[in-house]
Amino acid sequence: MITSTANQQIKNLVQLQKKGKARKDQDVFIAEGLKMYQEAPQDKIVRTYISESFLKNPENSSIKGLKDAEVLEDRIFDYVSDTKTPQGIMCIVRQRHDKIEDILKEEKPLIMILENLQDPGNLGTIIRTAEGAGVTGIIMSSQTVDIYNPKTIRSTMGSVYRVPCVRSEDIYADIDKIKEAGVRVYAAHLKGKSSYTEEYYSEGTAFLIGNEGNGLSREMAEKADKYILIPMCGRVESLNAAVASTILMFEARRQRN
């Protein structure tokens, strides 16, 4: 049992929780909670950590894969946890390395393209919703918040294991690539003339979603084949990025059903 914060494994866990560079250098991330542990691909789990209380709880005796888990004293587990009320289990998981080509394998892909999103909760919610809406994959600009940020991981509720996500080093070139593959690109934009419900998304489709504070940049918006509008009442001009994404994704899913 690990009982000291000076332990090298504990120091590493803290770095992985706080530092994107540490996660990138080691090519891993931390997933906390029982659901995140159970849904993680077993061949991707590097190491599992449980609290002393978790180990002693008889309800946890039937959980698979805990034989080799490292046990932490409760106060040490609380120290490395990124949550206010830790469930007593976390694991180090290898990162995915999806490619644009993987997303374009589907005949009529449905793609979300995210530009410089900064809120980890928004990104995680979009990934989770994308799985529910049957999205083929997500492409993110290089300045988008780290997908492996602990808050993003929690917000995905496990979808991060299953939804292909690509961090693009040249987002404009990658948009050109998907357009060459026959995918039509739409931007929800205040200059849109037609409602999002008036367009046809049953063929290859991509939606551009901009930064929470600034929306889409002019350069990104110009990559769209067409601007669409989400009509709203009152004096509201725009929606939360995750909410707007959800509306568009499920309209595409409705049409495809």
Contents of the next structure:
Number of protein chains: 2
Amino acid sequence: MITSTANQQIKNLVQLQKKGKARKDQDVFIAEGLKMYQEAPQDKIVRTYISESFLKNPENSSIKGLKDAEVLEDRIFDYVSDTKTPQGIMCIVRQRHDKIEDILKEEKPLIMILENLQDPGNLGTIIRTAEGAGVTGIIMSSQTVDIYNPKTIRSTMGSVYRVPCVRSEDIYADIDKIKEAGVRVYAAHLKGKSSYTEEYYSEGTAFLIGNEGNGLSREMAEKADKYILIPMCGRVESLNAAVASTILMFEARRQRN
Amino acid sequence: MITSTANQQIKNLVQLQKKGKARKDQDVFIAEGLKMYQEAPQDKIVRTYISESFLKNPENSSIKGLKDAEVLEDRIFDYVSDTKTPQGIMCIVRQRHDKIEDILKEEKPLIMILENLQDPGNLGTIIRTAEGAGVTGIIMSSQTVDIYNPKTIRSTMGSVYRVPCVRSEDIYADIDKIKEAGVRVYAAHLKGKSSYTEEYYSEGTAFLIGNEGNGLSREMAEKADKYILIPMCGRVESLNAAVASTILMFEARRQRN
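Got the form predicted on its own; any chance of the form predicted together with a further copy of the same chain too?
Shown next: the complete complex, the earlier chain at its head.
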């Protein structure tokens, strides 16, 4: 049992929780909580950590794969946890390496392209909602918040294991690739003349979603084949990025069903 | 200029930021940031506070209504602010007192009924999205997170001033009132047999949305006229409460347009 914060593994867990660079260098991330542990692909789990209380709780005796888990004194587990009320289980999981080519292999893909999203919860919620809406994959500009941020991971509720996500080094070139594959690219934009409900998304479709504060950059918006508008009542000028994404993804799903 | 955290007004601001009870007793809440200040109904603003830097910034000289604003030393403003990067302006605003009867006065109302939502950001996002979707009003069970929580206020982006919101003391009796007014009540529920896209929401419509962790309680779900399902792909079991609300509100809006 690990009983000290000076332990090398504990120091490393803290680094992995806090630093995107440490996660990138080691090519892993931390998934916390029972659901995140149980949904993780077994062959991607590097190491599992449980608290002493978690180990001693008879309700947990039927959980699989824990025989090699490292046990941490409760206060040590709390120390490395990113949550206020830790469930007592976390694991180090290998990062995915999805490629745009894999996403474009699908027939009539449905793709979300995110520009510089900054809120980890928003990104996680979009990934979770995307799985629910049957999105083929998500492409993010290089300045988007780290998908492996603990808050993002938590908000995905496990969808991070299943939705192909690509961090693009050259988003403009990648959008060109997507267009060359016959996918029509729509930008949710205040300049849109037609409502999002007036277009057809049954063929290959991609939606461009902009940053929370500034919306889409001019350069990104210009890559779109068409601007669409989400008509709004009242004095609302814009919607939360995850909300706008939800509306578009589920309209595409509705049309495809 | 206020230069001490021992100042009585500063002590009160801290109470109002942190304690729902203080907000309730004084019947006010705090709205932070320039947008929240500018969109506040003038007759509801009790007092405005700005930082010394905000006062001295020539860009702010054209902002109206600031001649009686209290000026706070920057470090005092930071001390009372609920945000990491304070904009240097906040105001105390009187709470709204909407009634269910006001919401039901509207022809063919579109109503959201929220049961015990716990995440302030979720509640705020729902209020903001509701204004955009043209929702008539929001009714919340008594255990729902405080609408005047600073995080909720911020997430509404000003919609809190405009969307009628009622905290119900007896949610079951209030749902009966809504039904007696001819409004059809739908519950988003896993037991739903028809998809949400197969129903018609052009007449008076209310949607029941459950708590983030547990969904709708059995008692609440039983109040519904009909269960509807948001069909989901992949292994997603449920959606974020704000996301589920968004899908239903904008489907109703789509049908009503």
